[in-house]
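Presented below, as structure tokens, is a lone chain in the form predicted alone.
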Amino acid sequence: MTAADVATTSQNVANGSELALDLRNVHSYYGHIHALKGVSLTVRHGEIVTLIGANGAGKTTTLRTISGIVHPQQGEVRLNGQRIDHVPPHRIVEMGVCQSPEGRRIFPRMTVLENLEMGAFARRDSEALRREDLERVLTLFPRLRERLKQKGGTLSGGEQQMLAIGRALMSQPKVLLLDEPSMGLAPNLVETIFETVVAINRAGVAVLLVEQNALMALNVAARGYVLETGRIVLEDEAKALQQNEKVQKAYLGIE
């Protein structure tokens, strides 16, 4: 099955599903800087949604607001209908939202195994269940299995990205937030990462994807939003956005 086929399947599954994630008129600030200006977006269960935009548009701030790192001064963030916009970040992880951040942010002096175990810090279930999830992550990323005792900081960029995503998956997320997963990676590794995102979604995890490679993001997503200077200026099915003249010129490099 191709990425495009999976995106179509994601859209079909999502139609009629309840919302996993729902942002309503969200305004977020950094000091006096008005970073998000009334952002509204949704992610349904079983769906990949992408958020594209130029540097500084507010994409990372949107993810940080969902994760509870930034608290909105106005608006609501809901997970499965429950407000989480003033819930502490660790509690949001426990509720089922986890972020793989821009720049990976792994623990460089910890081993690969220790990094992955840190991803499960908020879980209160059994060691056996955590080991089962560890096995699933290592099956998804075979390279990590080969490097379990290796320090995270000695991994290649691609391997660190795998580790960052694997660490997030160890929290058993219902919604996975991915911030620039392909940044700085060689083209062959970019393809591998996107294939992995599709596989994660097929396993039942809703994904909100922020990605500089807009074409790849739109290829795997069911729907997309375009963010400019803190405002959503376009939203549509991913295929429609690929055909949009403004999106083509601004983000796909098509004249």
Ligand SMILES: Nc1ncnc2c1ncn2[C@@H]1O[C@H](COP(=O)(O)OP(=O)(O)OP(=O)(O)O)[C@@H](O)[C@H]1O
The other form holds:
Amino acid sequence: MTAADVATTSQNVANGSELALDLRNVHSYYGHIHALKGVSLTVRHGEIVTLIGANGAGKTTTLRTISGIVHPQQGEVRLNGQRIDHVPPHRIVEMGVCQSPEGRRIFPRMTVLENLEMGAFARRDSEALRREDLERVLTLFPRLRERLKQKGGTLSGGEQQMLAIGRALMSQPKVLLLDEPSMGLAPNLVETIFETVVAINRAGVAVLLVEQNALMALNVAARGYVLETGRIVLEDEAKALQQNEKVQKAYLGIE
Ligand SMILES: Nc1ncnc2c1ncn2[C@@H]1O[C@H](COP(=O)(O)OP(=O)(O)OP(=O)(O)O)[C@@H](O)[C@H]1O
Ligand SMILES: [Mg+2]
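Previous: the form predicted alone; requested now: the form predicted in complex with the ligand:
Shown next: the complete complex, the earlier chain at its head.
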């Protein structure tokens, strides 16, 4: 699959106008630190949207505000049109939003299988359906299948990243929030992770993708936002952002 195929696909999937996520003028704080200063962004059903920005820009905070780990002091977060900005995190997971956290926080002492089962904790459906999803995740990441009984902490960095994404998928998300899924991975694995993101999206999951690897992110996304010190400074179609001089200079390393 080429980058062009990938981009076309995600744009095709990004149909209707119905919004999966809708953030309006969101302000989030850590104590006195004003981390998000009026962030507005949307993700349509079935769309991949990327959020790019430098270290400390507020990317992770944006995802945490959507997941309910941080409650905004001002502004609104909507999921399928419904306010979720003061809903507790476990309820938001039940509503179909799942975040795969930065730095692959898996459970190191649990086996790969146990880690994946933890991802399904909020589900109230049958064991059989969970088995089906487990099968799907293991088909997506064959490496995990070979290591089901191995302790999470003994996996390589790339395998832990696959496990973190796999675990997020076990919650059957409608919206997947990915925080730097390619961080620290070898180039061939980065490719695999991005292809997986596209495959997940094709299965009907909307994705908000936070990435330092802006080039790859803009290749798979339909649209993108650029965040600088808590503010969205640019938003556009991913293709247009790739051509944008400021983006090229600051995030794509093109002079
Ligand atoms: N738990 C916290 N307590 C206090 N300040 C925090 C906390 N977490 C983040 N911040 C601050 O909020 C701002 C945004 O941080 P955030 O983690 O969202 O950035 P980021 O864009 O994800 O950066 P990176 O690319 O380094 O992951 C930063 O200035 C950071 O220092
Ligand atoms: Mg971050």
